[in-house]
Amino acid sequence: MGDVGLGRGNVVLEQKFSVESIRAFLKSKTSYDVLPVSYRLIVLDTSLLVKKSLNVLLQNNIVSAPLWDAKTSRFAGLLTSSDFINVIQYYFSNPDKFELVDKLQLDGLKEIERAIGVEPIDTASIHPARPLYEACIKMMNSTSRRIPLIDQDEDTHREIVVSVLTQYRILKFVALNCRETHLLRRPIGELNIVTEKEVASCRMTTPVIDVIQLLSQGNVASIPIVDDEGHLINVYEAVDVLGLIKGGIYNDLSLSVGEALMRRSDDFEGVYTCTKNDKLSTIMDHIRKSRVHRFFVVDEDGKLTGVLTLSDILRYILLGETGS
């Protein structure tokens, strides 16, 4: 019995060790360090219409983008899936002034997002210089959960957007370069970063308008799909709803989702799972080999129990093991 109690001692000592290098490690980097040799950014113009940054997105295969106020010459905020959201719920409850949809910049979208109540565009920034850790810091506490990294030209004193940092870059650029992570071996069901109690989810008949209030309501990138019994059975994900509306869908949004998922891209990258008693250095390693943005907790017989995020992953990192 006492070989056991050492045993767990161990492993919380281990998990404490690990998160407190990982927490070095970012302190360590700048943001600089996680950019890929090469990589595409695309910035968009606050003078575009919203119809046709819809299709940029899209095309490009990318759920946000920097803004750009040339009258400025400054970062104006970073566009997400969100903002689409706020315009389908906006048109939803205004059907009168559907017409003008077509005509809608992206520079209207704060009186959009003013009309229903929302959270205006996120304009979070911070230059690519400044350590990893504080970059972390300051996506934790965006509405966006990612970064701008804005640096300024040396002669013009003009902004450059740089690239944008998200959650999955930066475990994943951990998962790469943290040996440390291989010794997250606490269940995950005793870190208390499981979302359990007021998980939203829907099921196949429910209509995609709803779904969508879901997704504004919780602040929330997606919803578990669930039969009458609770099983898991898919998620429908903000991403989706850029897809449907790019057909011009804004205002008849009375499908159910089963109905729109079978119009769902073929590159749609599935469900990720886990459970309770799954390791975090597990989880880690499911980053570094897959584009995951969140995993589904569920139990023995896959019904769902609780969200884990990106967002909960990188906080418990920053944030956690810090007294036990």
Contents of the next structure:
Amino acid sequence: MGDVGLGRGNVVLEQKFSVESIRAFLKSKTSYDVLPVSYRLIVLDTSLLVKKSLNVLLQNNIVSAPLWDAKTSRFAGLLTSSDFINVIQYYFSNPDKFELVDKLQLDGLKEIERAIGVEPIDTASIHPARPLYEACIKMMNSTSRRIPLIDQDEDTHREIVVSVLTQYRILKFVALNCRETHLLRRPIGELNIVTEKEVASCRMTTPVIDVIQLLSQGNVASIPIVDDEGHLINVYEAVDVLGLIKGGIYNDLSLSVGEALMRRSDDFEGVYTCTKNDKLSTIMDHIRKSRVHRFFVVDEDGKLTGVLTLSDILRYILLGETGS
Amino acid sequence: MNGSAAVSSSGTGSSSERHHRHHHHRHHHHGQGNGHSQQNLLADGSHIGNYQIVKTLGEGSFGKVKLAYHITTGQKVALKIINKKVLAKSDMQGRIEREISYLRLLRHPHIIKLYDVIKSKDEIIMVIEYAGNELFDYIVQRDKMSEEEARRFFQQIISAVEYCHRHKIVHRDLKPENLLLDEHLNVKIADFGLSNIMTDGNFLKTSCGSPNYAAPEVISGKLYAGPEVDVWSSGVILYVMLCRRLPFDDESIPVLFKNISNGVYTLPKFLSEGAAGLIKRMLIVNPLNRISILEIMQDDWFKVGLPTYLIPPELKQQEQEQQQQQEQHDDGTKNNSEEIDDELVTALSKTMGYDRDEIYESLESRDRTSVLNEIREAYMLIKENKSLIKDLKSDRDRSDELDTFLAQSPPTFQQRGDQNLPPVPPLQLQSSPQQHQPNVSRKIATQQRAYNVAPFNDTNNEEDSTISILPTSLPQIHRANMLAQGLPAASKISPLVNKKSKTRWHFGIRSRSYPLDVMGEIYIALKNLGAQWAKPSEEDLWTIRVRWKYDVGQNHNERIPDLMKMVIQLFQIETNNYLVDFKFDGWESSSGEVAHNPNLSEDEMSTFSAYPFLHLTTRLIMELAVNSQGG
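Okay, that is the form predicted on its own; can I get the form predicted in complex with its partner chain now?
Okay, now the whole complex, with that chain kicking things off.
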């Protein structure tokens, strides 16, 4: 397969071939195929207090959980870090409502979200037997970057939350199972998949509440932190919000983002950087090996030029290379 | 438990969740305990390794403490038995064991020595120096302690604390129980370094609810507890020695907390100006304004009669430099690099199990990877141990004490070193402009100790990859950078520790009540909830078959089964200990129509959604809890 040095043209062809075969692979598999033989699923009842749900997430080292409404006996959406961001913003603009925030139950999030005018809790879902490709398309259109798998039992027609698929899990599944990812050798700079303009960034001294606002306004999962010259220093992630407000302490909102990041657990693996010359083959390799969610694109001096997220990669695999 | 439910992917689950709190009973760790151990392995009179267990000395917050003696030498030791279950982050067992090995290198005449670590399947047994008395018993027995006598104890305490801080270990729990005395009236501090390792870092819970020695930032629940907290506690200890009472004491805990937080206490008139001044600077509420350990060591009242061996190398170095500057102005350029001591390398490879080449590599390279740093730190530690002994020896008027320190030394590598001291390598002093530099870098190095670099070497022949991890984004480096900027607030923020969930999973619920009473409770609860049950048969009084309307007010389709069936059964686990098990048993339709197949197999049962079952079981358990509280 193109071992002979036929040069660039060959690389381009192989890339196209590779994307097409990955796409065919996604169409041939179901979400169910992605599930491991045994796994753990944590589902939260909607009558649980928001602050308790935060502890459950942190204790179990997870960042989201499907919700269950026992009154209707139905799946009630996905709790994610953006819900906590909404609560923070609500509290920040209505500090007098502390009581309310403290006693807020998960089923009360809707009102908060209505009050600050953001999208309500994500309720998109898919049946586990549908093609994986379909799950990916549906996931791309949802804000939470993940999709719950919901089944129904045959006799009582009641819903069963089977699992939640994330972009990371799907891309890792692809990286593990598709040898064709090795043929993705075009530099990412050529593919027009890197978000370059409109990457919101902040400084180490920016108040964390402003950064949280940037996350929510841009509907992004991370905000890069740069210095005066534009060198990338660190990144604030939406999931960092969980640690920030642990224990219901909202006082910490006056901190700078640099201070807020001092709460990050020592287990944090670090921010991944790459350049526009890197290839998806190596990127997929990293996805296979470590829990990486995005790559920040820097130039030779370490200045931030863009970001490549898992959504960008997934979108490219699903919809890219369709032209001539 | 209301609301949070978890299911395994297999779907069926007749389990309910219960939270278990660990109750720790903290006694004096050298007090009398009731020495009955359930494990034969650790019973009195039995052997562990080379130690014969004599009796239980007490129970610490991390487990039992036993008195034992070394079989061949007869040396008394204490065995601190740590149940692995109380270790923080059980998934980081390896790291914790390394930490304990690190503690083993701590050598200071006024710190209880960790001689050895014995690991068994469920326990980590720390073989520690035995000291029979408590400083505070001594204080209480005496009418009044002179300032001279108190100062001697205080100097020993501060020197030990400084030594540990220098090696990045904060005690965090200095209090009377941890201050022991040997037969020569030397202080020995116990439990250094343990607060870092153990899950149970919660002071208020573990110290008998007596926070008298805890710093304001500790009781106010600030996550950060740095070296400043040990200064505060030492200040309280000094106060107690001099005044024979606590500076902060009140029967009402809220009042006590308020006094500590506001730093409200009184100094008796009889205190000398020097002692009072020092206490005042140690008991400053704002940790940033509080005197540091090194500043204490330079305090005039403190320095009176201070033995040389208690002066940390840093201060000694300063003094020597001053002297040198006075004596000779220029002595040519000094060699900054030190020679590596072969003896130390051997010792290090023996205690920590490092490869010799690895040690040389770590000492020679400037590489900042975690493993190399760890080795370098360990080397520095044992190097200091040696120079400490040298100081002790040169302190002629203290040669008596020296014997006692050395006599206490254990059958480990150190003893060998102690008995026939190899020539101590000449300490090459660094010139003063560079003096602070190594300290800073060493600090960063320690923070990296826990960090493991992601395995990147095996990125298959992708030489052109430019993917990397941004160093400044690593939490340890970020924190060091923030602290280097000297932001006052920054020092108070500490990283989130992902504690392992303390939730344990059980089948059903447990009860110690009389079995018929338990059954009665269940029937009452079922009745209150509107469930129906079949009359139990004579042969099987302990099984209840329940039918319960699952009304979610939504499905009006009559063909959808709406009655959930459940089997509730009482089991005996052991004498006076029963278990109520809840089991899902399929669905029925209230229209009289039986769901198509009344005899479902386990497999088919698991195709049903588990949530309605979990929901109803939760309601039943909550009802049972309410009833039992009422009764």
